[in-house]
Amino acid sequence: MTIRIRAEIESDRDAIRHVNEQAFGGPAEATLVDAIRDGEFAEVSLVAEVSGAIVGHILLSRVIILSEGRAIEALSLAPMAVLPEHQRQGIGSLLVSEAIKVCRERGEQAILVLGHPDYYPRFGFSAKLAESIESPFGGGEAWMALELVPGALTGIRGRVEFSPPFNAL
């Protein structure tokens, strides 16, 4: 099986919506993706193709960490989806790895994720690194950060503000 990871294009919208609806069992995440894109908050949006069909999607959008009177820009990884029949085949891992690579190339500082604590650490995400950053969606071991630039989050204490589409959650 050949998997191709590439940037989203306009004609991918319906397929991306389908992937998110199927992966999450409903329209909430698909609606979030549309709202982030339509609000021009999307920074990185990649798809995974198998035999020319879109089977996975990952989206990163801009967030602001408010820390001691200053605003630090970072990215939020949300959501990442793979069609159920293509899960556990490495597609999600390829999407996350490529998204991290693209973010590094763009000069981004850090990525935050609220995700499975057994999955994201393999890419370098750390709950300890995110401990001092408050999320409106909860925390614990599922709230993680990845520094793309070493030391980017050193000494940062504060709360993260997501783009307006996340308020619907």
Ligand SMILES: CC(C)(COP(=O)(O)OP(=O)(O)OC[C@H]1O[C@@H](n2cnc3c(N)ncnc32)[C@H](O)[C@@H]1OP(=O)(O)O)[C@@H](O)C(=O)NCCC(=O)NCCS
Given for the second form:
Amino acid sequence: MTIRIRAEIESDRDAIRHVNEQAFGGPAEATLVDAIRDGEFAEVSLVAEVSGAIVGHILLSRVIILSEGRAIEALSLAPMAVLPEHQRQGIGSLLVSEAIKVCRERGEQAILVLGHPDYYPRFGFSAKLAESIESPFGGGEAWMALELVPGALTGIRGRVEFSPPFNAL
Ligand SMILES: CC(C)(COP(=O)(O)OP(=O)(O)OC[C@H]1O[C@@H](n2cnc3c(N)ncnc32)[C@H](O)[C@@H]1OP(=O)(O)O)[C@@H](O)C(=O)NCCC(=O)NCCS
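With the form predicted on its own already on screen, would you show the form predicted in complex with this ligand?
So here's everything in the complex, that chain up top.
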């Protein structure tokens, strides 16, 4: 099986919607993806293709960490999805790894994610690193951060602001 990870193009919209609806079992995340894209808040959007068909998607959008009078730009990884019949074949991992690589190449500072605590640490995400950053969606072990530039989050204490489509959740 050949898996190809590439940047989203305009004609992928419906397929990405389908992947999110199937993976999450409803339209909420697919609608969020469309709203983020339409609002021009998407920074990195990658798809996974198998035999020319889109089976996975990952999206990162801009967030601002407000920390003691400073505003630090970071990225939020959300949502990501793989079609149920293609899960547990390493496709999600390829999407996360490639997204991290693209973010690094762009010179991004850090990525935040609210997700499965057993999944994201394998890519270097850490709940400890995010514990001083308050999220409107709660946190605990599921709220994690990855520094792309070593020390980018050192001493950062504050709250994160998501783009408007997230506030509609
Ligand atoms: C999470 C998701 C994107 C992973 O994609 P994938 O292609 O199956 O991922 P991989 O094959 O690279 O890795 C599979 C790993 O994901 C882990 N995983 C998948 N769903 C999980 C969950 N709900 N809780 C914890 N771990 C989970 C599995 O434990 C597996 O770990 P293992 O390798 O130790 O067995 C996919 O399962 C999915 O679309 N789930 C539904 C939507 C979702 O929850 N998205 C993430 C939140 S934004």
